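Only one chain is given next, in structure tokens, and it is the form predicted on its own.
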Amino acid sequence: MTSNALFDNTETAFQLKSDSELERAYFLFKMISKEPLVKIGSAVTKFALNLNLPVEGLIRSTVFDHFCGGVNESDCMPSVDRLFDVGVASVLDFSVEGKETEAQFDATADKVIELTKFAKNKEAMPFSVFKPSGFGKFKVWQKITENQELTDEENDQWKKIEIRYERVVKEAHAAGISLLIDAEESWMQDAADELCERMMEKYNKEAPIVFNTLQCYRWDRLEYLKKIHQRAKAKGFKLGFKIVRGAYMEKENERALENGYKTPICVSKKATDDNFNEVMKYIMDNLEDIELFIGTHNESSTYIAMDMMEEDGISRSDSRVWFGQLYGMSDHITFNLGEEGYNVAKYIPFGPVKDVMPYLIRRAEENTSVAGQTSRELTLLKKEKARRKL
């Protein structure tokens, strides 16, 4: 059994943070812990950026620099190198959301290809990542998921989505870089799953290049996993999955209530945790067919994963199992895993300040709603500040 005190080691957790960065982190999590402040701050920030008020410097020196690697990939490289020095890989995530034009979708696909080529000869960057709605209008994904007929224009848009998607997958396949594809709202996800499976069938013959994401707050994901596993075995291709709890819970529940259908979300936090751990166990038991990226800030699930690996004789450095956390969060999990020899990566968002703000605001709101997590961050930061004073 893994010692359940591993993640209390703050010296390892915050080894890359200077005293002033530690103070900034403490200040930010203190702010995030107050829900009214987050709501007001988000509104004021959106307002100031829309009016082109000179707030970018302030945003950069606080929330942006804590949660993001920079405005472009070369900005991120000092962080990537520092992380790799202590055994932590990086996943550069171009976190620009909410684009709506075909030219913007093309630019996003080009950016992911550029990042994949950029990562090709860098051991520190074994993954590339994208969000399906970054490649085409959400409405088109939704209409396909809901089996609605597309207009001629939408058919054309869908063909372009398929082209962008395959261009990126082809590039990842050529570069030998695994591609983590994010999951989104349930009312567009079937279309995303189907397209992802087509790419897996074509490009995951030897090894899983294409990884889909399972949001385990959805009660149907274990069943989906078992079915796609059967199809993959029958057709002779490998699977890769990133597993997360999920990021759209309030939205999902509200929409289900409004439209009178059963919510896709598990009935409770415990049911979600159990589902996450069951999905993780199923993949661990089938590593010859499925590779696993465990995207979690949950200490308990991380300890369970470590125990599973130990019980099944899976080496800590087995390339089929990865752990991942977001940059600026859960350093006590990331750096202690790295220190112990596990494969672990930080997701590093980057992009122009104004374009990345929707992502940052979403993160702040998520942190506010997961109160236990923010207070855990604060406790650990306080502990490290005291340790350094001594």
Ligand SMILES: Cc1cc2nc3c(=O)[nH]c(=O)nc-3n(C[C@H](O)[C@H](O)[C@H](O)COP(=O)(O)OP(=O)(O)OC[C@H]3O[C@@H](n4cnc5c(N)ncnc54)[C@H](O)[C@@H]3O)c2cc1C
The other form holds:
Amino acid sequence: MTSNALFDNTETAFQLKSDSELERAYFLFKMISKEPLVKIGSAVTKFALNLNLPVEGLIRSTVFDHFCGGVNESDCMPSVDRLFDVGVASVLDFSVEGKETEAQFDATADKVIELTKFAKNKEAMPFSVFKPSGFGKFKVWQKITENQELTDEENDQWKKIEIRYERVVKEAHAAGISLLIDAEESWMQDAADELCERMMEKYNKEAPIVFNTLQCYRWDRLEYLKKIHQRAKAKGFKLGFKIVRGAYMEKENERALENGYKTPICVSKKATDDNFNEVMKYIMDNLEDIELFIGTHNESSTYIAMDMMEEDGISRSDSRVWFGQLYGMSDHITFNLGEEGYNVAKYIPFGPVKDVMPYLIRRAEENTSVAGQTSRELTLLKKEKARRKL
Ligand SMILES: Cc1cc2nc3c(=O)[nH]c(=O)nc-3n(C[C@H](O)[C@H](O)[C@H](O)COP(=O)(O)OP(=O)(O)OC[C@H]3O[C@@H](n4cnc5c(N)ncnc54)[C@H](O)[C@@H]3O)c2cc1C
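Please give the other form, namely the form predicted together with the named molecule, since only the form predicted on its own has been shown so far.
Full assembly next; the chain just shown is listed first.
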């Protein structure tokens, strides 16, 4: 069994943070632990940015610099290098959201291709990443998922989405870089899953280049995984999955209630946790067909994963198992895993301040709602501050 004290090592956890960065992190988590403050702060920030008020500097020196690598990929490179020096890989995530025009979707796909080429032959950057809604209108994904008929214009937009996927996946395949595709709201996800599976069938013949994401707060995901596994075996292609709990729980539950259908979300946190661990176990037991990227800040799931690896004789550096956390969060997990020789990566979001705001607000809200995690971050930061004083 793995020692459950590994993640308490704050010296390793915060080795890359200067004293002032440590202070800023403490201040920031203290602020976002207060729900009313996050609500007001988010609203005021949106308002100020829409009016072009000069708040970018303030955002940059606080939340932005803590949770993002910069406004472009070159800004992120010093962080990528520093992380790699201590055994942690990077996944550069062009996190602009809320774009709606075809030209913007093309620009996002071009950016992912550019990043993929950039990452080629760089050991520090083994993955590329994108969100389905970054490549096409949400409405189009949703209408296909709901089996609604598309207008001629939407049909055109869908074809363009398919072309963007094909271009990006082809590039990743040529570069030998795995591509992690995020999962989003359930009412658009079937279309994304179906398109992703087509890409897997075509490009995952020898190795899993294309990874989809399983949101384990959805009670139907284990069943989905077992079925796609059967299809992949029958047709002879490999699978790759990032597993996460899921980021849209409130929205999902509200929509299900409003529209009178059964929520796709597990009945409780415990049920989500169990589902996450079962999905993880299923993949660990089938690593010859499915590669795994465990995206979580949950210590218990991470310890369970480490134990599963040990019990099954999977080496810590087995290239088929990766762990991942978001930049600015759960450094105690990331850096201690890196130190112990596990494959671990940080998702580093970047983009213009205004465009990454939805991402930042989600992080702040998540840290508010996941009260346990924020207080854990605070406890560890406090412990490290005290250790350094000594
Ligand atoms: C590298 C990485 C990549 C990610 N990619 C994606 C992605 O593609 N798509 C996406 O949606 N999210 C993604 N996320 C976010 C992720 O889904 C979670 O929101 C976040 O990581 C918090 O979950 P946790 O596993 O860290 O652990 P915890 O803090 O233990 O779990 C919190 C989560 O548990 C679930 N939960 C909480 N309360 C309940 C309840 N009452 N009933 C049922 N379930 C409950 C919710 O999903 C909540 O977010 C990613 C996270 C990481 C670290």
